[in-house]
Amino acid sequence: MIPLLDQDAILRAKANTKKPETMEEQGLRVRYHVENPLKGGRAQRFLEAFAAILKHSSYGLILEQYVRTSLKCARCAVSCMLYEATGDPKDVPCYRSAFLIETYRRHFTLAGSLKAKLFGDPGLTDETIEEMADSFYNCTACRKCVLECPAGIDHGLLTHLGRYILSEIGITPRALVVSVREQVQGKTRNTSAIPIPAMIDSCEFLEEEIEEAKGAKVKFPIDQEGAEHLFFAPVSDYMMEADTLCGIAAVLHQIGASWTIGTKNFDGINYGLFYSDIIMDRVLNEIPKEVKRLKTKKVLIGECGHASRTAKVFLKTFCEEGESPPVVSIIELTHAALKAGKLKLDPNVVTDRVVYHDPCNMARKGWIIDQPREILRAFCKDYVEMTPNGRENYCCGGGGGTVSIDELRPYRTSIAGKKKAEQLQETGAKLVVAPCANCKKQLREVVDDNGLDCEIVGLHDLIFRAIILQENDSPEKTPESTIPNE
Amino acid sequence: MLEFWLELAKGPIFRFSFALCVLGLARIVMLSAWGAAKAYYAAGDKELPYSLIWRTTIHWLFPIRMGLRNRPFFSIVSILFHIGLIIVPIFLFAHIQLWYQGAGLWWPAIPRHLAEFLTVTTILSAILLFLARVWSSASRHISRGQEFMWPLLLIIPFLSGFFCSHPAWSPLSYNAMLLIHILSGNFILLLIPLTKISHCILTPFSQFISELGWHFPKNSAKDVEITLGKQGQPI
Ligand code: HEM
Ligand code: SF4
C-alpha cells in the first residue's frame, strides 16, 4: 500500500487562491474561477434544469437503475486515484455519485418524496450544490472506477451529468467557457483563438522544419477540396506540439494519403464532453459543415483523447442521419500503414527507455490500446509498460477538462497526478509517450512539480524522430485497404 | 396460540410476501425493460458494444477473478455470503417439502450437511461483512442505515433455521424459533423489491443499461435548450 499524502500537502493542494471578495460576492466557494454563477434560488433552478434534462434524455434510465442497485460496497474506492492519494471518504466514487442519485431519489421518485414528507427532509440545498460543484470537478471523469463496480454504476457518466446540470445554473470553470465561446461564436472559431493566418504560417514553418530534418518536401495541405481526410488536431498543437504535427504530416506524406486542413474549422477540441451536451452537440454539428464544404470523405482526428472520443462516439449521436462522416484516429491510420509495411522507422534513433501512457478516452472501452504499442515496439529499443495499463490505466490526473483550469494546477499535480507520477517513476522511463494534448500538458506539469526526470512526447513526435522519408513529389494514391474504415 | 401463528406465517403471510416479492421484482424488471427500450429507440447511435457488455456482465455475475484484485478479503467473504444466501433457501430439503405439500412442486435438494455448512458460512460471513463495513472508513462513510442493517437482518432466518434443525442447542422452544425463522424470512421477501436487494434481479442488466446511458437521444440537447428557454443565447 502506497502511503497517502499528508494532511498539510492535501491542504496546500486544495488551497483556494481566489479573492475572498469574489467568492463572497458570488456566494460560491470553489477553487476554480466561475464567470457568472446564478445567485439565489440555485437549488430550485438546479432541479428545473435536472427535470428538463430528464425529460428529453435517457439519464432517467440509469438513475432509476442506480437508485435501486447502488450497493455501497466501496470497491470503487480502491480504484480511484483521488481516494488513493487522500484517503478522504469524500473522494470515494460512490460518495460522489450519491449527490445525484440521492437528489434524484428525493425529488423525482414517488418513494423519495413520500419519505421526505414523512421525515420533513428539506431536499436539495445550496450547500449540497456547492459540494457538488467542488466534487464533480475533482473527478476527472476517467471512468476507471466503472471497471470495479459490481452494480455497473458508471460514476463517470454521473460526473458528466452533474456538470451538465451545474452548467445550466452558471457553474462551469471559466477556462472552459471562455474557450468554448471563442470556438462557437468567436472570430477564429477555435478554442485557443489562433488566427487563421497564424495557423497557416505555422504550417509553412513546419514544412520547412521537416525539410530541414528529413530532407523531404512534406505538405500541410490547406483547404484542398475533395481530399479523403479532413484533419482536426487539438488546436493547441499548432502552438505547443510542433513535433507531433510534423510526425503526422510525415506519416501521411509517406503513405501518400490525401488530406487537408480546413480553414473554417480545424479544431478537434470539444469541451462539451466535459460540461454540457448542448455544447457538445453544437461543436460537433460544425464538423459535417466543413466536411461538406471541402467535399472530404472522412474525419481524421489528431493526437487527442477526448477529441477522438467525441467525434468517434458522438457524431453519430448528434448529427443528422447520413450527415455524420466516418471518423478515423491518426493512430489507427499510422498503425495500418505500419502493418502494410509502408513506414520505414529507424530502430537506432530512439534508444532511451520509452513508456506509453493510455489516454482514458481512447483506452477505457478498448478502442486504442494495442495499436500505439505495436508502433512503438517496432522502433523503440527499450520499450516498457507501466502497471496497470490499457483499459485499466490510471488517468493522467488532468482529464475531464481540468487540465485547462490553471488555478487547479496544485491539485492536479499533487493529488490527481500522484498515482501517475509514481507509475512513471517506477518504470524509470526517460520518454513518456502520451498521444493526447491534454495528457501531455498535464504530464509535463506533473513531471515538473514532482521533480521527475523524464520527457513527455507524443506518439508521432517519436515517429518523426525515427521515420525515414523518401523524396516523393507526386504521392501516389493510397490503396483503400491500408486505411481503416472508421 | 403459537401454533395458530405458525400456521398463519406458513400459509397466508408467506403467500402474500412471496407474491409481493415476485410481483415487485417483475414490476421493476418491466419498468427497466421499458425504460431501456425507450432509450434504445431514442438513441442517436444504436450501435452498442455487445461483446464487451456480455463479458463484463458475466464477469460480475460469476466474480471469480475480481476477488483477488481489489478488497480481496471483503470479496471472498461476500462471495461465500451470497452462495449460502441463494442456495440454502431454495435447495433446502425442508423448504422443498413445503413447496411439494403446498403446490405440488418438486426439485432436487442439497445434502443436509452441505446445507448446514453453507448456513454457518453465511452467518459468519454476514458478521464479517458487517464488521468490515464498520471498520473500513470508505465503506462506513458511504453507507446508509440499510447497509448496516442488511447483514444483521439476514442472519436472523439463517440462525433461527440452524436452531430449528438443532433444537438441542436452541435457547427457545422449537415452535418459537420456527416462528422467528418464518416471519423474518417473510419480512425479507417483502423488502427485496423495495430496497437495494432488488440488485438480485437488476445486476444482470446493469452493464447494458450503463452502456445505453451513454447513447444519448439525437435531439436531447436541443430539446433541453428549448425547454429551458435558452436556444440561440450566446455562451
Ligand atoms: C443472483 C443474485 C445476486 C447477485 C448477482 C448479487 C450480487 C451482489 C453484488 C455484486 C454485491 C456487492 C458487492 C460485493 O459484496 O461484493 C452484493 C451485495 C449484497 N448482496 Fe447480493 N447478489 C445477489 C443476490 C442477493 C440476495 C438474494 C440477497 C439477499 C437476500 C443479497 C444480499 C446482498 C447484501 C446484503 C449485500 C451487501 C453486502 C455488504 O454488506 O456489503 N444478494 N450482491
Ligand atoms: S471517474 Fe476517475 S476520478 Fe472520477 S471517481 Fe471514478 S476513478 Fe475517480
Contents of the next structure:
Amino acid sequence: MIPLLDQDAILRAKANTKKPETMEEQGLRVRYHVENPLKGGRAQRFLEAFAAILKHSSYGLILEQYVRTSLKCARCAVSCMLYEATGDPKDVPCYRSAFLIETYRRHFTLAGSLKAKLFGDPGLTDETIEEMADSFYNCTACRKCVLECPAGIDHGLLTHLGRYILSEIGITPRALVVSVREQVQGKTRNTSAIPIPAMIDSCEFLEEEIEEAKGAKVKFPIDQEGAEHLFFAPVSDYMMEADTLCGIAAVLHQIGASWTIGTKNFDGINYGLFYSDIIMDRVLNEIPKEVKRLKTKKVLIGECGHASRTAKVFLKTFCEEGESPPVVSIIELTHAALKAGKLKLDPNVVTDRVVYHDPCNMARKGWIIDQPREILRAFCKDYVEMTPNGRENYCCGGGGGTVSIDELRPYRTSIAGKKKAEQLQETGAKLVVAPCANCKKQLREVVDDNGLDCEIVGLHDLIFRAIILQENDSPEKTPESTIPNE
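Having gone through the form predicted in complex with its partner chain, I am curious about the other one (the form predicted on its own); can you provide its structure?
Next comes a single chain, given without company.
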C-alpha cells in the first residue's frame, strides 16, 4: 500500500472553497457548485425520487439482492485508490454504498419498516443527504472494487444510482449540468458549444496539417450519405486534441475506410453516464437519428472511454429507433487494420519510453486491453507497463465525470490521482498514452500538480507520428471480421 497522505494534506485537498454565503443560501455544504438546489425537505424528496426510479426501472431487482448481503467485509478497501491515499473509513466503497442500501432497506422493505417502528428509527435525514452528495462525488466510479467484492456488489453502479436520485432533487455539479444543457437544448447540440462552421473549419485546418506533415491528402468527410461508419469523437478533440484526430483520419485514409462526420450530431460525450439515466437516454437516442439521416451502417467512437462504453453497452438498451446500430471503437478498427497488414508504422520515430494507461470504461470488463498494447509494441522501441494494469488498472483519478468539476481539482490530483502519479513516476516513461479525453485532462493535471516529467498523449497521436501514408484513391473494405462484436 502506498504511504498515506498526512492529515493536513487531506484537509487541504478536501477544503471547501465556496463562499460561506453561497453555502448558507443553498443549505448545502458540498465542494462543487450546484444550480438552484432544493432547500429543505430533501429527505422526503429523495425518497419520492427513489420510489419513482424503482417503479420505472430494474434497479429494484439489484437492490433486492444487495440488501440481503453484508456490507461490512471491506475487502474492497484494498483496491480503492481513495482509501489507499487517506486511510479514512469513509472512503471504503462499501461505506459509501451503505448509504443507498440502508435507505432502501429502511424505507422500501417490509422488514426495514417494521424494525424502524420497533426501534424508533426516524429514517433518512437531510444531513444524510448532504453526506451522500459529498461522498458520491468523491468516488470516480472506476469499479475496480467490483473485482474484489466476494458478494459481487457493483459499488460503481450504486454510486451512479445515488447520483441519479440526487439529480432528481436538484443536486448535481453545475459543471455537468451546463454542458449537458447545451448538448440537449442548446443551438450547437454539443457539450463544448462548438458551432458547426467551427468544427468544419477545424477539420479543414487538420487536413492541411496532415498534408504538410505526411505529404498525403487526407480528408475529413462531412455529411457523406451511405458511408459505412458514422464517426463520433469527444467534441473537445476538435479544439484541443488535433494530433489525435489527425492520427485517426490518417489511419482511416490508409485503410480505405468509408466514414463520415455528421453535422447534426458529432459529439460522442454522454455525461448522463455520470449522473442521470434520463440524460443518458436522451443523448444516446440522438445517435441512431443521425445514423438514419445519413444512411450509415455503424457507429465509430473515437478516443474516449466513457463515450465508447456508453455507446457500446447502453445504446442497445435505450435505442428507440428499432435495432441499434453496431458500435466499434477506433482502437478496435486500428488494431484489426494493423493485424491485416494495412498499416505501416515507422519503428524509428518514437524512441522515448512509452507506457499505456487503461481507461476504466474500456478495460474494467476486459473489452479493450491487448489491442492498444499490440499496436504500441509494433513501433515503440521502449514500451513498459504499469503494475497493476488491464482490468485491474488504477483509475486516473478523474473518472465518473469528476474531471469536469474544476473545483475538485485539488482532491483529484492529490488524493484520487495519488496512486496514478506514483505509477507514472515508477515507470520512468516520458510518453503516457491515454486514449480517452477525460483521462488526458486528468493526467495532465496530475503531472502538473505532482511535478512529474512526462507528456500525456493519445494512442493515435503516436500513430500519427509513425504512420507511413500513401495516396489511397481506391478504398478497400476494412477487415472488420476480426473486430469482436462484444
